[in-house]
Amino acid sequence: MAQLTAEGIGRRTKKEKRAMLWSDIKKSKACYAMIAPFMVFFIIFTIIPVLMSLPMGFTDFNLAQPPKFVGLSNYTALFLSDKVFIQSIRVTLIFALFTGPVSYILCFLLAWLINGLPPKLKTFFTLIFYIPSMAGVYTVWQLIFSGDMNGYLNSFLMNLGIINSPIQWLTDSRYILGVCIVVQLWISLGAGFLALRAGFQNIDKSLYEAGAIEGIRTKWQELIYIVIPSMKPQLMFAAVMQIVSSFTAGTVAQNLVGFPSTDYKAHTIMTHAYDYGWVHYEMGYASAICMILFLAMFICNRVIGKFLGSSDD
């Protein structure tokens, strides 16, 4: 009888989940009312454009005339005749491979180190590391990487005798991608960093006591056996945010090395979509580019979810 009951419950799982969700909404009316304005704008300016870009990618649309259905011609043109797009894929992958994992590890390590400080120092260093993600720091980096002999980096290297003449960091195709990666790492401590900081603070202190009784003695053992298992939701959120920021990076290159960059060496997929969408006004073609980028991010998020997601998610 117990087995039959369990099977019956299994068949009613979706209905039960909907009933529980509706019950939670009723109990937490105030909370849902507070997030309602954000959700409205999120749906209008994020969800709806994403949904619209899928059918728009199969059209020829220039904003001045009605869309014309062209089938898969936008996608075939991207992969068969658009050499700049193929190069932008390579640039985006290099950018994502360098900035994504490195930035993620930096976010975690900094949050871990800050968590051990006194409360006032926690607040101070959290603000210091988070500010670059909000502030426009490009002017400062342009001074650092200026191509004349008075640029901070050139002046420093020439005084040490490492170089004899100034290096054109922002126009030489050999250096511009590296410069963009460095700046992106500097400004990448954003929402993911704050989520990890909150995750460290929310770990149950009794877990540390139980770990000490079980034989955990070092900080590294605490990190592996207590911290990481307790922070899977925050780790997952931070990973998603880093993936999104790495794949959609384009602002850094536009502000530092120009648009387009020399030999398209810092031309990412997002920059390519911006070029066709807001410079050439080929919205159908730009939508096809964005859809490919969306699929790439979705696949990466699913892969990361397999490693960091829990069975209860």
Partner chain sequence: MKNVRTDKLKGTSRQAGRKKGRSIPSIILLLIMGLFMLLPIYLTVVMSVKPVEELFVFPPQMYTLRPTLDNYKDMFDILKSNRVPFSRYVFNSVAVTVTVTVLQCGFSAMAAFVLAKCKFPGGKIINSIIVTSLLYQSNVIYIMQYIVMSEMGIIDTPLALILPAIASPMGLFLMRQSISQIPDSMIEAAKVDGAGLFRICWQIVMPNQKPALMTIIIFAFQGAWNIQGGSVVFQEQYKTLPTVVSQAASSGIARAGVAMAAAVFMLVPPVIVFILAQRQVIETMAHSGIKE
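Given the form predicted on its own, corresponding form predicted together with its partner chain:
Next up is only this chain, free of partner chains and other molecules.
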């Protein structure tokens, strides 16, 4: 009997398959009802705008006139004649390679350290590390890195006698990128960090006990054999968040070192897109820039997904 049905499935015609799909859909009515409220808003305010924006990279669009189709010329211009874009790729890669992995590891280690504390301290420390991404204040960093003697950092270093004259942290092309990376790291313990904290809270205590009985002695062993395997979904979430925030960084630099920055030293791809989109009103070109950034993030996400062994994304 079982064999018969198995053969039957192999020989099903298209029509039968469609009928099966239809009956599957009918059976899943309750599922569709549950996702419907989300999907309605998601389709209207995310999917439709995204689909509308996809072809923009192939057009010349200045917001005043309707978009004009120009083929691949935006993309060829980007790679062949836009020197600032090539510079922005470099800046973005340096930025992403520094802030991405460092902040990812920091998120995890801090969440893990906090997890070993008593409850009151847990809330306290989670707040301290998360508060920068809630506040998003750049003004104060400007005062800290201010180039005159009034800057906190300059005055501090001069008091100690490490430097004799103030350093132009925000305009000297040697320091700009470093300063931006520090501030980016400061605000980067965001969604990923909080998600990991939640993940730690959800690990079943009995797993630790079972581990102890099976011969797990040190905290490191516990980390590798118990914690990481039970945190894979949250680790994947944090990775996606980290990719997005480190690749699309730009606001920090724009607010901190001005726009455009000296010698384009902190000019990320996102800043470049902002430049063309909102300063020059060349939306077609700007969205071609964003498309390239998206492809880079997409590939990066696939690689990390493979690494973390998640199959469904």
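Positions refer to the first chain, counted from 1. None of the values given here were measured: they were computed from a predicted structure. Rigid core: the largest C-alpha set superposing within 1.5 Å between the two forms.
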| item | value |
| --- | --- |
| Displaced residue check between these two forms: Lys68, CA, 2 Å or over, core reference | no |
| Residue shift check between these two forms, rigid core fit, Asn159 Cα at least 2 Å | yes |
